[in-house]
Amino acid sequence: MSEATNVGATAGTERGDGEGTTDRNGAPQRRLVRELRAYVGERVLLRGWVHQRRDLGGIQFLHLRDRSGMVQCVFEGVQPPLHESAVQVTGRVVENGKAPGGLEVHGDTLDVISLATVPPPVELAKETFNTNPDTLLEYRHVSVRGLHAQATLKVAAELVRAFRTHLQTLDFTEIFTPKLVAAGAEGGANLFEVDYYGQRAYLAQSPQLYKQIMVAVFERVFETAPVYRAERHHTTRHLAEYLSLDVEFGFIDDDGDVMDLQERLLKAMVDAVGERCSRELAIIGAELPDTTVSFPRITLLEARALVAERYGHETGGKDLDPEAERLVGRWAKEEHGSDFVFVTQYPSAARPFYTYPTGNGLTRGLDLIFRGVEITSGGQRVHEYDVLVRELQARGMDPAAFKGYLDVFQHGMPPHGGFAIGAERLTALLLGIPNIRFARAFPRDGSRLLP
């Protein structure tokens, strides 16, 4: 740490001694702010940073914030520097039932570490989701730092943590695929092109056919990492970079296989953010669904059928046009008390070629609606290799172009299936977040290459 310079002080200079406890040099240990209950009327060093500060006839308020929360420190005749300067407090914990948290800090030493020079272009203390979006991401350098902000990323970490520990519990190997790819996963026209080597490559859109072939290695697999999609239209659930939690696993008797595995690890995954972010929970206002109950299940020709009878709604096409999927998930939370819900059996026009066909123009294919908003898609998956060569040039697709996957499907595949979910899209659902870029730190979409 650079060396602090003191900015004022009205009660003496000595160090507090947390308990005895010091550093290597002899200096009292920092303690954060979640901390401090235990340390009611003893004297804390505490490091972070000015979130606010306020001047009360003398007597100067300073809300210090750390990783781990924030203290309002009470101060005479000290003048607390800009917002976002990095500082150094000691001084007395205290119980206050007005200050947030309930408790403050009587400081007596405050510290310049590293002093801002500018103030935030963006205030901070009222930084909410409800502020102009385009302000906030235009200087998301600065405005991740706010409270809103620093509590979704901190869901989203745990959201993934959870995922990656509860598939390792059922013996899931983590694996890691390739991000330049020759083909796109899927077909379509939203990739994004690159020059490998004065080859053209592309990003991938999707781990989906290196995980398929790692099923033949591990059996069960899972990958945590970002995709890309060349998204056309802006809207407030897609970005051109996300986050993309894929799980595939081998050796299962059909589609309801995956459905099992998929509602044990997202209620896993939500018990997980209900025991470890209450704090960021609080901060944002956000209300966790009921993990107790089942996730009902309906097939699309019956959700189809359901929107319309019961909501007046009609919804045509080869899937769930957004209304469609806001009315199944009324439904399912109306009727079984669930903010998910399963849609099944679709089309093979709305599904990529590797899809589990029934026979009948439907797949096994499937997608997860979670509080109106479809969040995983997938589903069981073909095996066979003259069944792949057959859908590919059934949607105009050239099985050359996938060579090194298909050959795999000569080689021994067992029957196996699994999903994707984005982690920012079940972020934002989870906390009630209107817009997808702001479950991301440095979101990318068709127009924001920045910060």
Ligand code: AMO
The other form holds:
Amino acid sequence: MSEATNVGATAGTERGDGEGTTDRNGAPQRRLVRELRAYVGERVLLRGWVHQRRDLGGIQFLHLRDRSGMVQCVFEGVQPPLHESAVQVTGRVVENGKAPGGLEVHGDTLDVISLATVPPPVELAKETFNTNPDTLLEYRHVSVRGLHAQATLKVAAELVRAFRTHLQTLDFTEIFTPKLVAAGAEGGANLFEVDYYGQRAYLAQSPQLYKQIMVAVFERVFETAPVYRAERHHTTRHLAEYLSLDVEFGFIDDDGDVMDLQERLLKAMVDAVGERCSRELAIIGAELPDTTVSFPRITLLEARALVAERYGHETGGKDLDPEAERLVGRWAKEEHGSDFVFVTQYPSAARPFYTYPTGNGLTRGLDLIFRGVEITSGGQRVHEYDVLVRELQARGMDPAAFKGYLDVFQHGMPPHGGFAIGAERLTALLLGIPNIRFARAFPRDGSRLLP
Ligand code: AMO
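Would you mind generating the form predicted in complex with this ligand now that we have the form predicted on its own?
Whole complex next, starting from this chain.
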């Protein structure tokens, strides 16, 4: 019953490694739903959950869900147990054009491994984004088993895997920085305060200062870890806890290097999802962006003029508001056929103290907009001690609170830069999911601490 033998099988026509063998007790080995095409006409053993069951005139249909997919199993005179019971089925694999996926299993035995004793609080077979989102989130511990949720989280995992793999091929080293910190790196009022043995501490808003420090160790670093923002506004694009995919690297020329790496990395991540998540994309009905198109780059000033002249939207302020972001995204699509667009040269007033100032009130700070929403921030950083102190003071921040960090800039910090991708935002926008909460298994969103 070695499940591990099935792990390597991916395509539908591949047989599991345990082909033709039996386990220690002489029983057939478990197969996964995704392997069944290779076993047409043969008897197989499957394990999974009762996703759906129906009785049609004495014939029982059971949709069995395992980690790799779902298949219809047909029985006569055998009553499947309650939805979400964990079961084991043996039966013969038969082609049937009318069955979902073109295959079904004509079952001979159905054994209960773990009986569901109450019905699921939400009907998983009817899980759609039309179901009341609050109900789905209230019962997320069970609704997370639904096909949409499973597919979404699988794509999120694939994005992180590809992020890591691509950076490792470019000689980046993974780092692990503290999430309990003495000061906020990003400024603003959205800090979670924690009692740290009687001392005031905060949950990290980002690994920003630590990833910069680690550039002097490895030159090229990345981290994938949760960060915390006590956002006051409850929106469909903000979470209180989200996964930050952080990158930082040294010996750069300018922010152009940061954009080049970002573009290459995001294209690799999207391509990896295209190659490895076709089942998940089909379940969600998602369309991936064209990764052969270059990401256009425009300055913030140009972007503001553009949305005013072309679409009649005046932004005011020092940043782009969400509507302006949407319109810049629309321009990139209409003019360049790109779902992505870099907005560069943000003013100092709109960026944190560590952003490289260019002396005219502007910086080498930039954002990447994907399908009309900001998904990354980054740019070149200050690497000179005196400039950093000045930038802190200009924002009314106390340099003493950043002592350990500041000291590093007296010990040979090279020009460097980086960026951070909001993993849930990227996942949601990639898959067309309107609410960021559904791009995380157990969202923390300002009101939710359970499940
Ligand atoms: P910033 O604060 O812009 O930059 O965050 C980077 C990216 O993280 C995502 N994001 C969020 N996602 C979900 N919920 C939130 N509350 C939330 N806030 C931000 C967005 C955003 O683009 N240290 C810098 C990054 C850097 O310069 O390297 C930083 O944290 O997708």
